[in-house]
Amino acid sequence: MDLKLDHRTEDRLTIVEVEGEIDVYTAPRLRELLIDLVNKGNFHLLVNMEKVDFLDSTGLGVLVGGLKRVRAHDGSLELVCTQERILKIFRITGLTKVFGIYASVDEAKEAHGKDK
């Protein structure tokens, strides 16, 4: 399975779309693509993981990573995330105290107004 990966913003807000598997093989083009975003002055990220089919530890490596860019900014990544198998992990490994957790992009982004 490949990986997909699009962006786009509305308002302050980064939306980054990741569809197919995060694994060893494809978290360093989201690890890229996070990276480039928060050069170009994107500080607040909201990864849409509801296509996601796989994620395992070097996609959450991936992920905190990229949390800890944006924070050295003051900035924010949380996530969109509803599938259970994938909630397991973030629960399992403790980051669901560590990443806001949403359960869809109106949600997140909402969320995200009442913050500014």
Given for the second form:
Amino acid sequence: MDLKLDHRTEDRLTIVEVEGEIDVYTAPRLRELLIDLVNKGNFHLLVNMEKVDFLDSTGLGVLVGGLKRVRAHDGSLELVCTQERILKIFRITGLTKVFGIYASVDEAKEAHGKDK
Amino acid sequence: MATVELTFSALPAHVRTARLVATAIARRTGVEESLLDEVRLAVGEACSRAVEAHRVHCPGEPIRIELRDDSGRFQVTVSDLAPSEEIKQEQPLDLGMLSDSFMSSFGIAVIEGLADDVEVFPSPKGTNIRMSWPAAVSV
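How about the form predicted together with its partner chain, since we already have the form predicted on its own?
Next comes the full complex, this chain leading.
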């Protein structure tokens, strides 16, 4: 399955919907979107990975790159993910300590609202 | 001993095909369904790493995958022809050092976290990554 990307902004939070496979072939598209969003002043990003079928280290690299970019603007990049197959990759690489990972978009929005 | 060999040019688009072939052969070899995601990801990581290395050093050369049923184990070997130094050992995690180049070494870490048995053989003539999982039946 290819990669589908969409995004919307709710309040100050930009929600990026990702569907499909994030790998060495498709990850550049996600990287371009994250860079474009940051360049347009969106510094609080929430990446919804609930419909991601596959994620490899290239995809992890893109997410880390996005996190570094938003942090340069005192922003945030957090994730929504409950799929064990995806969470396992974050655990193996130790990135669960780097990203805020939520069980739902609503939960992440609520936490983001408290941080404001 | 049944063996399937696959060679592909160093293009990111072919990595998905390699993953799908490896997963299909693993299933046919008798690897448990619960392990197929790990096979898919580990083979994908090894192939992604090889593609990136070839794009830097030898973009015209093919990457080779060998999949075999070896005495009750499903064994995959991904071989590239890009010169390689010793694989760096795991380092403490620090966001500041997570550059894109550093992230490429995460591929090996992911493979080691997923495959039941992994051996990495880097050399000036290329790297072989051999990994295996238990399999129930012969092809």
